[in-house]
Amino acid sequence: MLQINYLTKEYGKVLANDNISFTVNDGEIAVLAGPNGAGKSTVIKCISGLLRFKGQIFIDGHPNKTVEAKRVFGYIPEIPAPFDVLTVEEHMEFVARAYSLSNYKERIEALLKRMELWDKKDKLGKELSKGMQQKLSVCCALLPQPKVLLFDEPFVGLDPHAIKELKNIFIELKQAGCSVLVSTHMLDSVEEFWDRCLILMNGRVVAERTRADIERNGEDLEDLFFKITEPQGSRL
């Protein structure tokens, strides 16, 4: 599970994150959608650990910060940063043994090859392209076998064929059991799998859905978000 409480993030005089609170299930795919500039990006700074924060946020129980959170949680940014003088493999090793997996090497090569990326695994960071760079962060991810994953606008710069075992990739998490928070303004991307969607309008969720709501009250997910971004819309 995934909570967030009351998180408040400020830079200086401009508050990003104003009071955001809401929990992803296990077993659940939360959508974060809002147009540039709504928070999104502070929102998953925050839940990553790479901002300082008011508020409380848990990863599985545990304070996001702890090594606990970090240990059943996963995070593909959306510009991936692999080192550039290792190699595809090596960055797959370096995250077993960061982690302190046993038994990992069929693992490894299962994820690569489900990527397509088995047969670039000794080429360096650097010499991969960005659709590439972007496969190798989610392997990199999922090798741990996280509880919680947390995906910024994941299937830019993808190929059909890696946006289509992503996609599956996502329905097994769900079925595992694992929460997963995907940020996107795509909402196309993520119409088969998601359960719950939280839309940020000036660092606030102004409008929460679940699946099941969008079913009852007749709604389209994409009209509600539009109603809602854009200027003239109205407020739910």
Given for the second form:
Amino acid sequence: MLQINYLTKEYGKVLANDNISFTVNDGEIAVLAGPNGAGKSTVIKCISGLLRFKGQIFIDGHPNKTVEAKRVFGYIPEIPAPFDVLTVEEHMEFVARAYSLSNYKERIEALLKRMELWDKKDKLGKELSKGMQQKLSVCCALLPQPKVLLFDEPFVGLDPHAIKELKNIFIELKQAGCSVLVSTHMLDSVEEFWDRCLILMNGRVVAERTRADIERNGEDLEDLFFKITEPQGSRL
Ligand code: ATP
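Since the one above is the form predicted alone, can you give the form predicted in complex with adenosine-5'-triphosphate (ATP) too?
To see the whole picture, the full complex is given below, headed by that same chain.
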């Protein structure tokens, strides 16, 4: 479970996250949506421990900056940042050792094959295309089998095959009981599997809906998004 309580983050005078609270339950895929500058990446960076913030963030019950939280947590950033001089396979080996995994060779091969990187396993980080870097980032995050995952704009730069594969992975993560938070502008890309949606504007959650809420009310997620984020939109 991922739990955010009263998250507030200021960059100088800019209030990027204003008292945000939400929970992503086990086996749930939550979508963080909102216009440019709404505060989505700031939420993600706070959760992943990259920023200082006010409030509380618990990952599987542990405060987000603890080792216990980091052990069960995977983060796929918006912009992948592989090491220039490590090969694809060495990146995976690095992650396996950092997390003290055992019997991981077969899993590395399976993940790299699944994301069509096995034939690139000897390529250096600096030799990878943007899409290959993104695929590697996904493979590295999945290797330790985390319970809580954050994806920041995961589909950007991926080819159609990788998008399809990643969508299957999301469904498998959900079935495995993971809590997944996906920040995206492309609501149609998560249409098949989202369970909860949080719409952010000006640093605040202005609407939260579960799939059941939307179905019960006969709403459409994209229509709701546009209605809420229109300039005159107000909290619903
Ligand atoms: P986008 O969809 O464009 O990626 P976002 O919803 O992820 O936007 P954030 O990047 O979290 O939004 O930005 C939220 C607010 O914080 C914006 O007003 C932005 O200008 C500001 N901001 C983000 N990073 C910084 C920073 N390092 N220093 C100062 N202000 C920042």
